[in-house]
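In structure tokens, one chain follows: the form predicted on its own.
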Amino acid sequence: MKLHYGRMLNDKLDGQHGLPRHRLQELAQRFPAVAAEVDTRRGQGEYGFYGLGRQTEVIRGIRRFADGVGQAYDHVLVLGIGGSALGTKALLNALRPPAWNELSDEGREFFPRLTILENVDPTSMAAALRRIDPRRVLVNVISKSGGTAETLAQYLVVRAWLDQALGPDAAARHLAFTTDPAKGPLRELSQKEGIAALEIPPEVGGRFSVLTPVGLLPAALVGIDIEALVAGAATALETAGRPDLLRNPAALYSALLWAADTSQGARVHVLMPYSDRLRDFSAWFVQLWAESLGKRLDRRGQPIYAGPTPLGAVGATDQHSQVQLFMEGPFDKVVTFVRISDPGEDVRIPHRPDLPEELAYLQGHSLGELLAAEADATSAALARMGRMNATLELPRLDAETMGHLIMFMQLATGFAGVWYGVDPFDQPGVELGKRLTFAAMGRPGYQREGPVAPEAGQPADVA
């Protein structure tokens, strides 16, 4: 995988927008203390997600349930929100064959299907429940805290589906949680009904998690080879220590990236890539970025009110809703593209006679071809336009390109916590919003904490 990276500066744009070159030795320079502080706070237990490159026993525990009781069934239904959802999400739509659920048995090669319920809308969920059949799901279960409202709730609907079609002693060999290893709820009625449970390593965060069996089970019983995903990730790590910042990937993007925001003003920062397969990814990532970096308060507990915006597109497609804005809106973003060299695939632009003009210059072309084009000519007018952006060139998209592209965006985010002050793996804002939820649904121990309506002789603000 290679990050480029030189049009992010102004020698490389239009001389007057992005980051003047010497920044690049300035950031250089203050890399060591940057990783530094990445090496201390590894030793205090924090930045887990580096172990994640070292799972042999984890796969091995993963592929026995897989290869035995996941072939039990045809469909996986996996209820989990926020990082328990969308990296599973991001690697079917990336390394499976696209509408899997679609697919015949044989086009899915007997693997089953799988749907992730992220939400807690009831018009999905009925869906779902009315056209899976239950004598026939696995049902993965998960939170890693065990005790997350959404999915407890999306439980307790499918617990009762599960109990009524097939009573409770068989329900519960439909299921399948993945939790703490040692508290929560979901570990409570594992130990109590008898189901499986699989382990969330409690040094690894929730959105840092895909690479743990939150994304590795459901990946395994769909075929993707989980093997390879950690091997991708151990090539990421291998890369993210090496001492010199222009040799270090992802230090480097996450460097560039903090320098953009804080100096030239581009607090947004767009994922672009140029493949519908990662799709999901960017979806991925903005969660990532934006969970870890959008901070109040800095490591000393002072007011920062710090973290760039993330936005996910895709190419060519966004070119024709978002690009406009990139181009010529305010000069407060940067947009990475992402090109797969290989897409493994193309479809060539057949002849036909007598076409216009206007039609037949694509002749004896690819869409391969005109996907690159799109992607390269973007890049260039943005660039002609003053700004910023980067690429990163993946030589195809597998298994195991895919874990370096995951491990690569968690390590930059963890150097990004460095660089910009904050605590990349806490999330105080989502936990107010968890303590009013649980407030208003009635949960002992948490208290309604102001008026939710209007005072008497106020008015409602309703229009």
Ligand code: PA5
Second form
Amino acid sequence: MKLHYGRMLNDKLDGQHGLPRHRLQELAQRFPAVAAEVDTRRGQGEYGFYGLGRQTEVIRGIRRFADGVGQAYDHVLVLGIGGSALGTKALLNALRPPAWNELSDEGREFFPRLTILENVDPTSMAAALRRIDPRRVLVNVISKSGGTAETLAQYLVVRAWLDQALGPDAAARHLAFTTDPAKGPLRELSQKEGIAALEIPPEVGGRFSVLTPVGLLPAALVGIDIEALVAGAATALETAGRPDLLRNPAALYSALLWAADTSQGARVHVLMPYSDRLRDFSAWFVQLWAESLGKRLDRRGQPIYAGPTPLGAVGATDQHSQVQLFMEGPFDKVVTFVRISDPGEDVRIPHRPDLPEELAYLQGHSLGELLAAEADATSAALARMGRMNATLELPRLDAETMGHLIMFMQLATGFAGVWYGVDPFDQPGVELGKRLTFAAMGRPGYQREGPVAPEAGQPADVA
Ligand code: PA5
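Please give the other form, namely the form predicted in complex with ligand PA5, since only the form predicted on its own has been shown so far.
Let us now look at the entire complex, which starts with that chain.
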């Protein structure tokens, strides 16, 4: 994987916007202190995801499960939210053929379908339960804490549906939990009812957990090469210890985005892969960047109100949607393109007699060529307009490069926490909303939070 970052620098843009080249040297000089802080915090048990490049035992356990019990099902239903769902969605989208669930058994090479329910929208749940045969499903309930309201509510609904169709004993054999090794309601239930349960390492935070059994189990069940995923992550980790910022891609990327935000006003960080297969990866990145870096307090407990706003886009589709804003709107963005050099499969644009002149240029090219030309053109056009942008170039998109890309972003997020001076592993901002939800749902002990009244005042009539 390569990081092209020249177009972050003002001498490659319009001379006015972008980072002055000497900033690179300044960032490189500051980097040893950043790296030292990461090392210290790792010593204190933070940054647990650094351990995910070597997982021989975990992989063996998942393989045993997937090749044994897992074979008995032709549908996997994942229940989870946030870090317990987004990574799995990204893996399915990137590493299995499009429209996986619509393919025949042969088309899926007899691997199961995979449905991921990440919301408590009753219409999604009701539709899924109508579509899925309870006799053929394995339900993987994923929650690190084991007590997240949305996931546990989903579980209760699905459990009743299984119990009704199969009886409680058989229902338990259609369940696998992925949760903390020792604590939380899901762990307790698994012990009480003898339900299979995989472990999420306690030192790995939710949004950093896709390369634990959280993502690896569903991935293995649908035939994704999880050994290669982890090997790709290990490759990213190898370069993360380099002391020279300019030779440490994840650290350099985090430094450039932080500097763009804090010294150039580029507070919006757009991730724009030129691939439909990375659409869900963008959504995963958005959560990782937002929840890790958006913080009210700094590490010393002082108000800081830090955090760039991540934004997902997909090329070329969003050239006809958001790119106008990126090109001519406020100078408050950095766009990171992700390009795949070899798309794996390409489609030729056929010749056709008597085409109007305005269309003739397309024939003889391929859709892959057009997509690549559009990525190049958009990056160059942004640069001409003085807009900072960078490109992550993958040789191809497979399990190994995907593992690399995921770990690259996790590492960048970990470094960014230090540049911004915030704790990238907590999320205190989501707590108040959770407590008010508990109060509204009548959970004992939360009445003191007060009623959650609808917004006061007369609603405006929009009819
Ligand atoms: O990154 C995080 O910690 C969160 O997004 C969690 O993944 C999310 O809240 C779900 O939590 P849990 O896995 O405990 O159900």
